[in-house]
Amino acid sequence: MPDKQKAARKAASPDKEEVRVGVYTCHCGGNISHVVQCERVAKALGKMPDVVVARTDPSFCSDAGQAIIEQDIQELGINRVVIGACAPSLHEQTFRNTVTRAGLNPYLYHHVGIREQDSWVHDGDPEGATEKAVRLMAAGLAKARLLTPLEPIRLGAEKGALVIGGGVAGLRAALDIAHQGIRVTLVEKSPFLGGRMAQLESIFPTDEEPRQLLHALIEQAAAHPSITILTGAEVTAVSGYVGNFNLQVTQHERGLSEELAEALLAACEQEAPDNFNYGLTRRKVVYRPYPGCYPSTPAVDWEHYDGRPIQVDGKAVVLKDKPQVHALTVGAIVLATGFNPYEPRQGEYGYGEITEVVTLPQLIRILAQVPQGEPLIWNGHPVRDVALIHCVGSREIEGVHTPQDDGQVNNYCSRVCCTASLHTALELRRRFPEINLYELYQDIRTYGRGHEEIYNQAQSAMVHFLRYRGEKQPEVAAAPPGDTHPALVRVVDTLTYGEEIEVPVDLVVLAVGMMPSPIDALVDMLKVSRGNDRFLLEVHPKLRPVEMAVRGIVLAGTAQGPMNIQESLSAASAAAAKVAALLGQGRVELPPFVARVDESKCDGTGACVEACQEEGAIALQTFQENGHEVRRAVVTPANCTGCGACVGVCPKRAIDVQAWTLAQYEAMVDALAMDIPAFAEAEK
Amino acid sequence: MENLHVDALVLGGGIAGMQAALDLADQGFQVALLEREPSIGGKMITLSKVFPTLDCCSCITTPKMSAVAHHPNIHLLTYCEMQSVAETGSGFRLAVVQKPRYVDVNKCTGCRKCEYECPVTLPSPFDRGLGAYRAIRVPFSTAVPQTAVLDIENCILCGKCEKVCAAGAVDFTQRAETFEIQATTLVVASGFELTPLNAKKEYGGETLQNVIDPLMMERFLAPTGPYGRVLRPGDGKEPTSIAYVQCAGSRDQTLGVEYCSRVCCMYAIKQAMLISGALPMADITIYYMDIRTFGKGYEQFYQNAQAMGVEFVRGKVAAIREDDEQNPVVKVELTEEGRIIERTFDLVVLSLGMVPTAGADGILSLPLGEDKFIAIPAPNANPCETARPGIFVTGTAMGPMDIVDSIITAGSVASAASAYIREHQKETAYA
Amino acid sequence: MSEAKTNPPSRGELLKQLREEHASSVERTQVLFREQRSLQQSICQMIRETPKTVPEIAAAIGKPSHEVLWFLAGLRKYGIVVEAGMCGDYPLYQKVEEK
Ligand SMILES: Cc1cc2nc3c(=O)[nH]c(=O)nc-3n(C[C@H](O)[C@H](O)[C@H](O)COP(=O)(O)OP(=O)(O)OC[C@H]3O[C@@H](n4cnc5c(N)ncnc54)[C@H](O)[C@@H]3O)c2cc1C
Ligand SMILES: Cc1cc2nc3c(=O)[nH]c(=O)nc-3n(C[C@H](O)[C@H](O)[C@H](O)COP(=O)(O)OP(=O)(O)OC[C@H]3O[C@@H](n4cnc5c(N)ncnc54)[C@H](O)[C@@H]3O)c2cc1C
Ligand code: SF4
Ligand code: SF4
């Protein structure tokens, strides 16, 4: 054994505690053992110094597997545990709990990833992968010898949550959290609550009136004593960490006093595009999006209001936005920022060029404005034939579809558009029985409860189905002058064995998919991650499906990916359950992997303070010692992310990240670089 | 058995029930988890790898099972049947039977000596009947609890197990015991069953040995499977051509199943990918009407399978027969070509759908939807509430869904149930 | 409750009761067990010396292949039989030598 190693081992046991290591190499149900010869790894490790026992198991994470480790700790006096298994992100916590149950400090355990870092990436080379596993495990062992017991950082947690986004998901999350006795602040960017659901008229699968359902939710939220609602507001600054996030919320002025509101609404003359109707109509800049909205006080469209005075009762009133800044401290944050319908490119299926081409959300708003019983007229023509094209802005194929301006290709399915489109087709059929309806689709994805029934009804209702292939999209063109219809849709229909069919139509409806709301600023402030599809990314779809990698931040609704209302509600409630579990106790625990200053070595050079990027994580403080003033670096563990920037710059080597000390790294590197004879020795 | 008083009782220990119990217990509520099988884990623990991440399934499931077993707020009750339920004004009172294991749970170490000694071999339901276990056994290697259970109906009472057990755990004097659980709220997580293999006679399921159900294929692909590799059950041949028949038992009004089972497109694609890994020479054909890969990351998964060479053919399978060599012959209408062809495969997997597990709904008098799953009166407002106040539902008991969605609904039910508990316990405290 | 007053039945009584209650299933299972034993024995006999495939064993002992495969799965699980290479598309099975 090299001397260095001996010295290191001595250092590990200053109080003469004998280091007794248990080494466990997991088959991972074949994931590892199909490539790595786990028994050989165990045998090699078993011969290394301080290893008392080295075992393998089909899956150590199973109850039986964990029991083996517990038993070893209790019966063999194992006091350091090394487990070679999947990535630590998956089961490090599982094994910390195992070790704790057996009475050992949870930080006397080290996890070595030999699946993601070995078996999965070397599956053609069992011999090499096995050697690599031995080295990785030996490094883990080297580190484990130097592990010391640590305690998590325990902090009081603010029993309050911030919900960002006041759509159906945000509202549900706010209510569910409040029901658990936790204060909630709900921040909605627009001046009104309800999100996209308010723009729908009748929702599948129940044919309910969406605004009525929303209202029930909003009423409860508004009446709840622990919920504060801030509309026209956005988060503008964030600091802190789980349990203690400090936020700045900037809220636009409502602009109108209660008394003058109605009069101003009546008197206002300036107009702007009505985004509630997706720009199809115009409305005043002092407005209510729809009757019965919440809050009921009209709002001012600050973006479009030109500052001209409005005449009320002979007075000229000039509206002023004086944004108000609120400071909040909360323990957890719920992201419920929702989605935007995909906006087709100029010219995509004729959108923006042919006036007969609209999107499905637009059609829903158009239909809302046609009184029941009256015919559907578009561009002055009665509508006789309508084509609905599925998957616009969804299921795009690299190399076939034109990427968006930033190069993005939406290769995901938006999941609601098939059902929404068929549901709307049925609505068209009900109200305008004479219209011919064509659905141009790739696959009909009516997957949910009560959805297939809508598909079947559409088939019985004589909706014509034309099936295209993703690589061969339909084409939309303006009809030549004098044609019976203003537009033409051409499609290669696989249902008629690939015949090219031309359908003359009066209206083309693009069933556009979902895109995440533009929340770049928020994503940057919160340091959360997004997936390739640019929706917010959960930690793991099965293990932690509503949590983000930043602790204390959870996800609700379509901010995470396409969902319908029922799914958004479920996700929101699931997020609320996580918040309740996190904040219920009024305190949180943070991992102890933070910087620690060795007081005997620190002489207050302050290089660490300069190197640190985190606010309030490290500072120089003056102490009185033996009548002298000394300056030393002091870490505030809660603010330290354990990045280690300070470790590298300290000239005295006085600072280390707990559980990842320089001495541990050195020991690991030595083990990794173990020479081949040593390896062969271990192999014998 | 002692009577229990808890805040919530979760019925069913599949992934949905386990997650709901954990989410409630993490909030500090006392939870009883009642499972009628000898181990928790549900269908999920029988799967090989799971879409969309292709994690090995036991890596996701077994730690959850373990967490349930060790949670200080969870009372785990396995091999128990709910007999009856009464409303008490402050919640529900259940009469529950603990079925006899003939093994003392506290003494059994799960060493399986008894199992090795037992002379009676039986088809193991864990392996869909294609593998074997003994009349006394630990149900499967990762079972929780790791306790043997004796199947008295298939036992010859030879007593070998009792003799060989070093812990003295085998106990032929055990009898069923009835006890009572009081709970403020109930969460139903009774899960799903696969459409019976023989539901559609034309497909020859159950009569043709090499026409199998998809859970069998899951077992073949699992490292602990009955053959330790993919073989066809008819004669142990390694298949080189495999067909999947989508919507077998779903979206079929002749079977009275109008709905889409929502997971079968994805599991077929997943299995196709896993088979391609296990048997690189095999060609795999998937006959489908619509491919429904609607979940997060699922479309990409579908595209990957296409890139790997899995053949997706739009076609309606009319019938399956067998040739003289036990090879299934699939008669299929190729809807994109307007032809009917016959093609011979080594093995056919029917992508069967989900039907609800019967039982719990009857005892709890829960109204069902037209699809026979537990009815949810207001899905767009309260997605986990049944028609009976205080009773909630999660996972596939509320309709077909995959694991991701089951876990989400479990979190959701935990929120709904905990709000109900707080509200209700407040009320009854004042009353 | 009235039963609390009577003495609990003895172990002997309980066992007797169990035998009586399950008399018919025990009898049925015994028949099954004997069949199983003889079949397992003939399978093991077949593959003691040379490994064989499922169809080979099935033809030799005159049983359907799927049944033979089921038995082999069980024998393999309990370590009595192991796989011993492939013959074409069929794995070969062999009896483990007894120690
Ligand atoms: C055409 C169409 C038809 C549909 N029909 C149906 C149907 O019939 N049935 C059904 O179940 N589902 C339907 N859906 C789906 C349904 O609309 C969504 O599931 C639902 O609206 C999602 O709610 P949400 O709260 O997640 O998001 P949203 O409704 O988008 O709400 C998000 C909220 O967050 C706010 N916000 C965004 N960014 C910020 C920020 N930075 N700070 C503060 N606030 C912010 C937004 O202003 C918005 O109010 C349909 C969808 C479409 C496109
Ligand atoms: C072939 C196949 C492959 C699949 N692959 C995947 C995949 O790769 N990825 C994925 O996400 N999903 C997959 N799924 C779907 C997945 O299996 C389900 O989503 C999931 O298992 C549902 O879990 P559950 O808890 O709702 O139901 P179950 O697993 O059915 O659990 C229900 C539990 O309740 C118990 N129970 C029932 N009634 C009672 C009662 N009265 N009293 C007490 N206990 C009771 C049962 O014994 C059972 O343990 C697959 C499904 C199939 C069929
Ligand atoms: S739901 Fe239907 S229309 Fe929407 S992207 Fe998916 S397949 Fe296309
Ligand atoms: S998920 Fe796919 S195979 Fe299953 S019923 Fe739906 S469409 Fe058919």
Partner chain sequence: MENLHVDALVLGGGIAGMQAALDLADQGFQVALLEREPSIGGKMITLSKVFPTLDCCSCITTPKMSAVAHHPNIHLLTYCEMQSVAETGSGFRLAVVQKPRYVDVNKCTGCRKCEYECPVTLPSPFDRGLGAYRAIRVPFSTAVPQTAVLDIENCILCGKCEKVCAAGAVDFTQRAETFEIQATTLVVASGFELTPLNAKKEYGGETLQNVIDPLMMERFLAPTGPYGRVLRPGDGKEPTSIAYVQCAGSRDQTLGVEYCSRVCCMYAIKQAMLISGALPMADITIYYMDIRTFGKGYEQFYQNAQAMGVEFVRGKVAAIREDDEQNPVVKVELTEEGRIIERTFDLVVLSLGMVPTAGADGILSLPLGEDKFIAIPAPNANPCETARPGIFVTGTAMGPMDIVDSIITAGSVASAASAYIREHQKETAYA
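The structure displayed is predicted, hence computed values, not measured ones. Note that the rigid core is defined as the largest set of C-alphas that superpose within 1.5 Å between two forms. Residue numbers count along the first chain shown, from 1. What changes on going to the form predicted alone:
The hinge separating the two rigid parts that rotate between the two forms falls at Val588, chosen from Val588, Val489, Leu214, Arg80. Put simply, the smaller rigid part swings 7 degrees relative to the larger one between the two forms, by C-alpha superposition.
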Second form
Amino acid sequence: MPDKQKAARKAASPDKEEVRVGVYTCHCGGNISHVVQCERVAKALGKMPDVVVARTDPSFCSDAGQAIIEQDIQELGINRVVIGACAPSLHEQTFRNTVTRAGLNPYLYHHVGIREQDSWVHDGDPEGATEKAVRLMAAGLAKARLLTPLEPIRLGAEKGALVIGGGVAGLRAALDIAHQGIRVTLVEKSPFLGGRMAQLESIFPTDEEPRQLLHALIEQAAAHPSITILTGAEVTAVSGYVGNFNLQVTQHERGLSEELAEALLAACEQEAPDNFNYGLTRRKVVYRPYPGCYPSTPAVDWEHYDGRPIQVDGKAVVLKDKPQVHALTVGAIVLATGFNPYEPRQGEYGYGEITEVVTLPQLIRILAQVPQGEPLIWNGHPVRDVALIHCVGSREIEGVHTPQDDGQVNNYCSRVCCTASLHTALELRRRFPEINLYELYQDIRTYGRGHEEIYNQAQSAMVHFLRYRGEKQPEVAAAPPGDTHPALVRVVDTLTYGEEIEVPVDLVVLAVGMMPSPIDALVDMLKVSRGNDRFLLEVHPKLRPVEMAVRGIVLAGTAQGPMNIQESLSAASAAAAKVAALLGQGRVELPPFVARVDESKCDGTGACVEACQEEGAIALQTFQENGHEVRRAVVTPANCTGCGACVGVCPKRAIDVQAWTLAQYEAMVDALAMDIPAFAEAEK
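Form predicted in complex with the partner chain done, so how does the form predicted alone look?
Only a single chain is listed, so you will not see partners or other molecules.
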């Protein structure tokens, strides 16, 4: 090993060697340097105690920028690194890897965010922004002097995963995880697999038959030796942490033996709304949602079964649900809980009041029941004119639209509705060429590959387009008795310069958006977060797009937000890759930023236990000390999130969060408040 590298290795033991700090101020491609005078910052910091080198660079996160830092560590014996750049959430891990490659402990580096905290908020005050950057960097330097080497928390990991949701995303994720040699338990609340995709008749942009593709996926999952499928099941209890989640899954009986299943299905007379057809039809409480479903054995709709016996071969059979409880231990959890179509409010665009108003998902099921070559009849009259209204339950405007039950409006775009509506319009044109079609829209957002062609085809197929503004929605009203059509749609059309147009129609179709599935109990059990749109929230949309803040829990498909089928599959494969990377080696590593107790100061008051919000993170334990029983707080690192609540309440200052200790905070505060003569000298 070269002498310079030996010196660097020796310098990396700060308890034996003097503190030697390298300070690096990044231009961030102009995001910082267009306001902050980075050279002055470097010059000022370079004159401070313990600073060996202070540099600037257009982009320290680039390969060339990282190489500068590595070289300084190896050649100058740097044993602390302070970097002023963009937000730590973007490149903290990048620079940890940089210092690690150079032979330095990754936690002997501190990141200062001088883009979001300085240049972006002080654009009109370069002088003030420059002084603030110096102070922020000086505070980082003060903390860096007190940094100590840390090691990640290493835990054994159960080589198994739980996938919650048996739709297309859950199936894809389960298969991809199983292909990596990790056992998978797939839990689906419904008695049947397939989710929303099973309710479609064709998928855009390929016009393929969705259930054929879905069943190919189901067959692979059902046949895979590493996948266990539990239908009619849901998670009812959760404990533990990444690598070692302990779960209780309650599974309802199908209610039928294989021998009597077909006979009971035939003999059953009690009916319930058919959810597969969105309540448009009724079905038996002993049912299959559609031919070819999986599992093929019929199931009992326990929610609607009234307990009356069913007569089979002269015998009265009473169906009983005897739920089974499964105890599972897994290393990771995939949430593929899907979505629900938006349910319009009573009277919204006439929904629930005018029988000619249906949703787009309902229309798809209506068309599925019309034989090819037969005319489209609705409510006893032929359908000659159809209006499809976009953005129902999406892109809502606060103060204009009625809020949801939680007081919020759905201000997000559901992404798939435009293409789905146009795709259905083309299907109507193909099957019923004489129908007049009207698309009422705010904006056409056909963003996916091949989707714009569907828009072009709709225009060529003489679909009429009427554009409205979000604050001025179309109005739907019942037509007067004796009118030629049962419903009237009025719209202020911006394509004709604000002309108010009235369209008589036989059917109004509401292109409803996506809403997150109602999984409040699961969210509470897992302690995961929702975004402003109420879908489950990833850590970072670019850097950690399928990961949740709770380590070991990842997202797949529309649980995360509106997606089409292709995007759901991609997200599911990404989630599977995260699980495979996490569990593939049989252990997991967690950041060491957890609470640590100084036993010499702790006197067991228990204030920390009361303040802690994380189950099992800290507890009081009894020890023998000099012949006496004493109580001490003990931290379980795997359960600790490093929130610091325990630090604030400890009367003896016996607890610190590693890498963010009280002494480090105090040093930073002192540095922020102190005079910095070096800054004034840097002007010269």
